[in-house]
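In the form predicted alone, a lone chain appears below as structure tokens.
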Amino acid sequence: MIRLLYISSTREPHSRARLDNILSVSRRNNVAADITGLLIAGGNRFLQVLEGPEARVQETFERIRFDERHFAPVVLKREAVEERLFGKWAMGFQPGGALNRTSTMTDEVAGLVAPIDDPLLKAYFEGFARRHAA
């Protein structure tokens, strides 16, 4: 099993309808592929971690790389893992900025990543949240 963390930019600004569509399709596909993870959207960027069987995670990332809604995807971390950190989520999600008015993005992301014991992975998500919380 592997865990892959990447960041990408979007060609169009985030809208709630667009993000809801991405989540719906991603969750359906991820359940079928035995992939779990977390997606954070902020500004015109996505930060996402995918974990699961190596071939399926790689296929999913390749599909993302060639998705016209993304450009410049960069793998930040790729590692073999024994167990999942995001096993409860087909795709956990946190919007930022104007899309999330109930609490701060920084607080929400901190809660989502609190159980993570990987300091680098946690730092990527917390830093992204701080940068895109406004």
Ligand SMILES: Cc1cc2nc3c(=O)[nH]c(=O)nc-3n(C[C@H](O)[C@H](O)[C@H](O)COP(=O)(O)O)c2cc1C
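We call the rigid core whatever largest set of C-alpha positions still superposes within 1.5 Å between the two forms. Residue numbers count along the first chain shown, from 1. These figures come from a predicted structure and were not determined experimentally. Compared with the form predicted in complex with this ligand:
- Relative to the superposed rigid core, the position of the CA of residue 20 differs between the two forms by less than 2 Å.
- In a rigid-core overlay of the protein, residue 109 has its C-alpha displaced by at least 2 Å between the two forms.
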Second form
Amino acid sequence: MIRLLYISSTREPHSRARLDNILSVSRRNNVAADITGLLIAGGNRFLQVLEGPEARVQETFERIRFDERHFAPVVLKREAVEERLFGKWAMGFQPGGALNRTSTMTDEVAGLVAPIDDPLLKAYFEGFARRHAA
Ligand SMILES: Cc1cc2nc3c(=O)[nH]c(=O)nc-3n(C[C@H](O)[C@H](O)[C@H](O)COP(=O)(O)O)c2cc1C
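Having seen the form predicted alone, can you show the form predicted in complex with this ligand?
And the full complex, kicking off with our chain again.
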């Protein structure tokens, strides 16, 4: 199994209708593909985690990459894992925290994940921030 984290940008502010459409299609497809994860939307960014069987995650990410509702996805982390961290959600959703336009990628990720309460999930993103800064 793998877990993949990427960040991408949008040209327009996030709209409820667009997010609802992305989430409903994602949940339907991800259940069928045994994929779980979390989508965070804040400012003009998406931050998304996908976890599941490697081939399934890879083919799903290939579709997502070329989706015109966002652009320039950057993979921040891709790792082999034994257990799911986001197993509760076919695709969970979390509004991101406040973003500062001039911040570094590490600060941006920290801002986006700031509203997450679960300490385990928080540690996953903070682990990225530490490694990325090092
Ligand atoms: C930010 C973002 C996240 C997405 N996440 C997923 C996802 O987790 N799973 C998925 O199947 N599609 C996801 N999509 C949608 C895909 O890009 C694509 O539109 C969809 O998979 C096509 O499904 P369909 O062939 O069943 O219509 C996402 C799109 C965006 C913009």
